[in-house]
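Shown here is one chain on its own, the form predicted on its own, set out as structure tokens.
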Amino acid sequence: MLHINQPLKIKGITLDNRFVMPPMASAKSDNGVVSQELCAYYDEKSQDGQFGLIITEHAYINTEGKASLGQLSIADASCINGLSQLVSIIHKNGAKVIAQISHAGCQTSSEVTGKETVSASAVRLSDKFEIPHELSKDEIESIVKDFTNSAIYAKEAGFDGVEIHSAHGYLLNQFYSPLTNKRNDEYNGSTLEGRVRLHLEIIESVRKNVGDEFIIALRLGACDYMEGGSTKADSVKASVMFEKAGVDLLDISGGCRGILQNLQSLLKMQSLFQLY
């Protein structure tokens, strides 16, 4: 606690002290755009600096990646006015701001989509939710595109970072988690480098197109709770390899216990932002 108020550098940015706002989903934006009821929710938020770094919620990285209705959007250019707004308020009333950036894979529906729901396997995570098609290696490279373009997007915002999503069940904690992840090729569920291949892919190519000084984060479910899921000796070795590929912060948050089980929290998980 006693360095709580102080500054922390991380590459070229100082954040004026250590407490962070971590995503929260809103539903405001206007059919994936930024609302003015939007902005006037992180104007409130980010008043008088108190937080030194604050994490945007979810935005999807295409139509197939939606988790919801009003989520918000950063598939095209065209959000990038609306992003670059919101940037700016949170800049002037003393935060850093970073994007977090997501695919929710079969933690959705056709109806929120349009779309066939897709995820590592053919595995449905409840009965909540369809059962999904697995995706191909050519699915796999689009989505990687993706991630990078909705990167280079909220760089051009004038976002300080990107938080690349992998907790509570969304696509890539569909593929790090055994529970959900089947396959046999190269991105398999059987072994920590298969589980993890697309986070390294999705890692290196956001670094290469937005360059050294923009913050890349990482929200890691670190651990399914849950016998044959992933483990926390599974999210130690992970992170060694998330920060060899360009990552400079880690989220530690749950995986996909409560989805898989439909609990109603998870008890044992932390929401915590840490330096790694």
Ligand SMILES: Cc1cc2nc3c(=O)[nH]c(=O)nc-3n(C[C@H](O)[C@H](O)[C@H](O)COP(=O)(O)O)c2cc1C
The other form holds:
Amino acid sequence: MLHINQPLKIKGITLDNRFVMPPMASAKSDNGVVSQELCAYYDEKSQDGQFGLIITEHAYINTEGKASLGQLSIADASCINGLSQLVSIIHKNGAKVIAQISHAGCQTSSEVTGKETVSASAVRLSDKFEIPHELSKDEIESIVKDFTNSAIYAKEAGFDGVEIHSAHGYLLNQFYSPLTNKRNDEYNGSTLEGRVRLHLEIIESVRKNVGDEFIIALRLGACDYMEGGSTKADSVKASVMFEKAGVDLLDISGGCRGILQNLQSLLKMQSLFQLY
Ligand SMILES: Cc1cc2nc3c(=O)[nH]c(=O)nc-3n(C[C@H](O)[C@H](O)[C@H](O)COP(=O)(O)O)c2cc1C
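Switch over from the form predicted on its own to the form predicted in complex with this ligand, please.
Expanding to the full complex; the earlier chain stays at the top.
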């Protein structure tokens, strides 16, 4: 008997099998709101209980963290109705469902967000992106609240859990990667404790507000595969910290490689400019 067809228990929730549909942005929302097209898409994907678990596409936790037009929103309570419709369809088809919640950091544009882009530090990802504003401690605190509120909305909509997005060069990955985190405070990029501080604050706050039975997953961009970037050894240590803070499920993916292709040459250019 194949292991992959066997049920898997995560806390009080049992997946019928171990096939998982990963989060994939469909751009089918109607200005952030769940559309009929989006419902039809997830209905088709979850038919016949083929996947034990569906992780829905990244949804933004606040407008500053919106990655692109057409991205799904989980930024305020008005999203709950549409999201609960989506959850009912997936549950009816026999799959469990968790919502990926995300802040794009500076991997977006002021055209999309209507605001200045933000990040751990004023480091431009590549020449395609703007130079972001470095988040202040008050702004970081409000991001923790926004992640927490989004998790609460997900619970109210009937999701079985949330997945905190910290991969693919988005905000939490920007804090995690020493290539994009040049801070010198307690969120600093020169120690692993500094690089994961924001993650731990979010995980602890979410757990406090959603209770023990709700699944908290974290998608980690576990390695940048770039000189000076995050390494697999860092991720092993970070994962232990995430689990202690309340994470039930780790979803391992890539970090900043590809997004930061031009970063090293940009940083060299910036330091040359500072010399003159
Ligand atoms: C069109 C498309 C949209 C994606 N959107 C997301 C997303 O919203 N969140 C996320 O974490 N990953 C996203 N991904 C990455 C996938 O979840 C997945 O990790 C990737 O396709 C690699 O597949 P693998 O993990 O099976 O190797 C997306 C990938 C594609 C092709």
